[in-house]
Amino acid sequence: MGKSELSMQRDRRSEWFRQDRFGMFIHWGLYAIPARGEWVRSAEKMPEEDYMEYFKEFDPVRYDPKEWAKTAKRAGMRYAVLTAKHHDGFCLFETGTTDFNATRTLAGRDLVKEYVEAFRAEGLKVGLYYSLPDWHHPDYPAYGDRQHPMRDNPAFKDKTHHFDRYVSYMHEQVRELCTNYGKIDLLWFDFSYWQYKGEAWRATDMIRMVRELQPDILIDNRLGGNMFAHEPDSYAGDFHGPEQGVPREGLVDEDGCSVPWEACITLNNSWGYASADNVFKDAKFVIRTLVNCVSKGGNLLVNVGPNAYGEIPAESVERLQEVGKWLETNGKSIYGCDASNFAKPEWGRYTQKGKILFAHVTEQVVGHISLQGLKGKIRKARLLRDGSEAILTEFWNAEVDTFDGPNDIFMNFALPVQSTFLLPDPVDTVVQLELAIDETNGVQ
């Protein structure tokens, strides 16, 4: 059974996404002031009047989206996604639907507009995050909800909510985002739960509107719907978005065809700025996670949480710069690459683009490195970082040792081949293997 028309449309829209592979997530809003994460209002069951004090105070005097964009570009990121509105309902954009937006704060301007212009100027694709739940809107159900700040407040028990009115409000805000900023490359909805999914959001109508306004836009899978079906729902999305984790293997639909996906992770343990959270992942972790994702046909979206002044934390910038330096040398093994037809090796991972197989060696092994099943299939091997030759050889002592890998070839970085040499790059040594046959189509 071939792909459905919706699946083929998804593949066409996601072509750039599957080329670019690496992006920046930006969680920023009023919650940067209390600095305890973007869920602070829910976690602390904070009343509206207390949270509004942050609205009165919000004045990001050092907000410089041009510098944000340069940080992303130096990191080797190719696209970005900014929280235009998070669950607290505060809008970073100018809107005719509510005064609860950045233009009515001390900032006094449309912060999304500045972000879009700055990232476009750096040649980066632009995405916007939009929260489906909204704790500020009076018609979003509060009492008994899963996470609304007033979920346990008896004063809200008998309050009447007109959910349909809220959904219309939400549609109008999405219309504004898709109309007022030129081309938007990606729309990241977050999230559906309980009965609030699919047509509860009038999802079919909303997606029809979005596609009319932005025909090429990519949309994530969090409206609901089954994107793994042969005939996916129209609102099922263009890519799957696992959070704070990487799938065990690449994702496929019920026809066995690959499905675009993107893992989103935090650099520390928080999405929004949290001043006490200093558990930052190092550059090696980010690089290896990126390789892990691409080796399974996926993307990586790494989050930064700017502070109340609008600055990306220095700890985040430093780590992203290190990732960017590695990508300057090794980006060829990431951009435009996909999962390999060869099984994951014991010493690392493979990424592949046509007849070029990239060996990502991250584990030190004893002696030469086994390339299982690749005997007679490699024309040459070169270190990606400097073009120097990697040595290909038969098993060094087959006459003496029992060896049961007749289809394997071996690789090392110096002679004698049976010696153990330190990896040229302890983070990830990338070797470009030119295959004698293009394993994707069998053409010599």
The other form holds:
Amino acid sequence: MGKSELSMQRDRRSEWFRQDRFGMFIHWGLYAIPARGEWVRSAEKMPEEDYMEYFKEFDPVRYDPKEWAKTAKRAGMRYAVLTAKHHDGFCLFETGTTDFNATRTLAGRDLVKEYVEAFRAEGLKVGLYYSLPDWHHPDYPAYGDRQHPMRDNPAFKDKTHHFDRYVSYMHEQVRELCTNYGKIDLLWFDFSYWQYKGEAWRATDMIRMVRELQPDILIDNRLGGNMFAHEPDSYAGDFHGPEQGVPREGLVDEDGCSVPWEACITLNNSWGYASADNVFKDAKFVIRTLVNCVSKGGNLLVNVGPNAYGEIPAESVERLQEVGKWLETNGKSIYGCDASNFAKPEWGRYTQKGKILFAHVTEQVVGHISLQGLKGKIRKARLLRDGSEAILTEFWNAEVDTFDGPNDIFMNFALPVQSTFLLPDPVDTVVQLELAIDETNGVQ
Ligand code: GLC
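Could you please show the structure of the form predicted together with alpha-D-glucopyranose, as a counterpart to the form predicted on its own just displayed?
The next block holds the full complex; its first chain is the one shown before.
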């Protein structure tokens, strides 16, 4: 079966996304004050009045989205996604639908607008996250819900609510977000559960509206619907968004065509600012995760959780900067690259762009490095970091040993070929292998 019209549209819309590969997720809101993550109200079953204290107090005096944008840019990130509204229902944007928004706090202004402008000015693509659940709106189910802060509070048991009114409210907010800020590149809905999915959100109508206002916008898959179907629902989304994990292999739909995807991960273990969570992943981890994603045709969205003043934690900035340094020299093996048709090698991973196969060597091997099945297929091998030659050679001991295959060729960084040399970059040594023309992966 050929590609469906919808999946072709998906391919077209996601072109920049599949080139850019690396983005910044930003979880920020009132929850930065309690500093116990963005689920704090739900986790602690906190009453509205208590949470409103944070609303009264919210005053992000050091909010400087230009600085955020610079941090993202220096990290080598090419796009960003900011929580315009999270599950607590607080809106960082100016809205006619509720007073529960940033303009009514001490900040006194539309914080989404400044974000959009600052990131755009740095040449980054701009995305907005929007929560489908809403713990502030009186018409959102509370008692008996899966995660509403009042789910177990008997006082909410007989409270009536009109879900339909909530859905209209939500549509209006999405309309505002798609109208007031010029071109938005990506919309990240979060999330569906139980019966609250697809048409419960009036998703077909919503998507129709969004696509009218923002024809090229890319939409994630959390409204519900099966994006892997031959004829996906209109709201099934343009990309799949695995959370806190990287799929074992690239994702394909029922027709066997690859589906764009983006793994989103936290840098410590929290999305929203959590002052006591200091278990940060290091730059090496982030780099290898990014390579892992790209080697399977996916993207990586790395989260930061700015604090109550509006600053991205220094631990995050430092690590991201290191990632950016690596990308400065090795970005060519990431941006615009895709999965390779060659199987994952024992010592690392491959990414590929057309006839350039990038060997990401992360594991120190004994002696020379085997390039399985590549004999006669490589024109030359160069280290990406400095353009220096990597030596291609036959298996050094062919007369005695037989563990090489007839189609294998080997590589080393210096002579003699059977020696073990320390990897020039212990994080990930990238070797550019120029392939004979008929081995391209179709990516130009
Ligand atoms: C989850 C959480 C949320 C977070 C999101 C990021 O769905 O509810 O707090 O924003 O994942 O993927």
